[in-house]
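Just the one chain here, laid out as structure tokens, in the form predicted on its own.
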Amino acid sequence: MKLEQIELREIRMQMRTPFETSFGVTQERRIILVSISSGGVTGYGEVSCNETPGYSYETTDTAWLMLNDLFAPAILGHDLEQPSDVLPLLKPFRGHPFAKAGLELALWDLWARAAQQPLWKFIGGTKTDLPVGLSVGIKSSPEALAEFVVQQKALGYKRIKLKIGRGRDIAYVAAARDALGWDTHLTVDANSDYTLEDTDLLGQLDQYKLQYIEQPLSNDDIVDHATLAQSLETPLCLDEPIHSLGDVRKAVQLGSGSVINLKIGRVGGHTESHKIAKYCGEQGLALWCGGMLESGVGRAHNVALQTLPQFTLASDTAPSARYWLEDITDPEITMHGGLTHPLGGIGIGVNLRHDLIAKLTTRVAVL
């Protein structure tokens, strides 16, 4: 399939409510949409990195630069037999997986649309009942958090994850557990806000019977996590340091964690995600799909990904309405009884609301 045209489009979307993590507060998302066309068919992808280099060194602006100046020109005009054929073309450029993923996701959607298949079936997905977890930003007080999580539990979420940070941890988790009871899967995400010197503090979380503690130590570490894991009863989940199958293998060998948060943008797209999922299944690692506050395009790719049988835990695919006043896709991602389901249309299964996208657009480049 010859890659005839690539369009980059940045949009700005307002969040329904501010979302706070240890990195800061997000109220507006600058998102790059990528479309690739061939033979009258167009596939869509999304670049899901943040606006500032907190979670990753990549930002919306660095991704735009790399895509517009290097990555898109490097692949435009090439005739590919399958989506993964794009990877050798991008191999000369180190890093920037979120930017590369924007192109690779669009190619997988393009191929599925050309084959007249839903993407989830095209990639070999089999699961149709997909448990949904909710990620809760840091609240102003333990009492405010407790009130909020009770409201969210009533909506049916299969797992509630609390963002925590230094000084906003034990009391908050205690309040949430007390409010939710012991029958709710509760987890925490530290986003690298702690060190090994906090081992005793983190050990206090064992009493709350969490499903896992996500990324408590440095964003690029798997060695210290192995040390920490030996001191805790609660399983550790790795997020930021996992950029490839090789990283997962190293983590397994070291004993750094028994749970993997797989973010499709962080590992460069579907191809690497599928390899990681297969390996996690072989090794008996718990696996779930993390979110980056994506629009409906990115969420649709996430939904398709977690239909693979190796995904064993609730994933961050909360309904679009949880985060956005108005999403850019039709249909939006929804949840019923704590579950979402694969989208039935071809490709990622959603139509883009081009009129709304045009209103939200701040820049466009067509190659």
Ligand code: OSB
Second form
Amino acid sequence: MKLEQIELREIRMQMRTPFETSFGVTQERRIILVSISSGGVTGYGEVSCNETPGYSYETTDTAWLMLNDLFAPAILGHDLEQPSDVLPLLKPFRGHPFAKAGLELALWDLWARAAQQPLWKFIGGTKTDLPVGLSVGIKSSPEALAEFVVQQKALGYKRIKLKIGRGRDIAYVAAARDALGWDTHLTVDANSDYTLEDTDLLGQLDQYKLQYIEQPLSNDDIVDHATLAQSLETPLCLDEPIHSLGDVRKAVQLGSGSVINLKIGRVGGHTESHKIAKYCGEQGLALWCGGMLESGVGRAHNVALQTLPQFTLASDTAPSARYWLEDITDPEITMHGGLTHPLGGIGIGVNLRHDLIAKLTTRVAVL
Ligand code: OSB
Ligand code: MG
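Having gone through the form predicted on its own, I am curious about the other one (the form predicted together with the named molecule); can you provide its structure?
Every component of the complex follows; first up is the chain already shown.
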């Protein structure tokens, strides 16, 4: 298909409540929606990096710059056989996987729509009951956290993940575990806030029987994680340092973790995600799909990805209503009894609410 038109559109969405992690607080999301059209069909992707370089070096503004000045012009007008044909065109440009993923996701949606198929079937998905996990931002006190997680557990979530950071860790985990009891899958995500000097402190978490500890050490590290893993009973999960299948392979070789959080944006799109999923299945690694506080467009892609048979643990695909008063898709992402299900429509299975999107738009570029 010939890539005839590419539209970049930045929208701003206010979160219902601020979301705090060890690297900062998010209250407003600035999301880039990417549309690619061919032969009267349009596919949609989302750039899901943060507004500031806290989680990764990419930001909404760097992604806009890369897409508008380099990536979109490099692919516009090309005639592709399949979505993954875009990767050689983007190969001259190092890094910026979240920006690249915006395009790549739009192409997968476009191809599935042109084939009149739901994206999840188009990529070979098989699972239809998808367990949902909740990611809980850092709260003002252990008591406030305990109260919040008990409320949320009642909604049916299959796993609860607590954001932690230096000085806001053991007491918070203890309070949450005490409030939830032992039968809840509980995890923590440090977003890289600790070092090997904190090994004893992290060891104290073993007593709370966490399903895993996500990214305790540096965002670019897989070596120290292997050392830390030797000292802990709790399995380690890697998030930030995984950008490719090669990164997962090296982490397995080193023993840096036994659980992988796969984020489509962080690895540059569906193509690399599918390779990673296949490899995790072969290696017996536990796998789940991470979230980036996406709109319904990004979430719909995450839902499709999780239907691959290699996904074994609950994914961060909390429903639209968890973060937004109004999401930009119809239908919104929903959860019933802690499960979400693949969306039935063609492509990503959601329609965009163009009137609402127009109101939230702050800039548009059409190439
Ligand atoms: O580390 O998983 C993370 C959000 C922004 C940046 C990093 C992370 C997160 C989340 C969001 O945990 C979870 C969600 O989208 O529901
Ligand atoms: Mg994480």
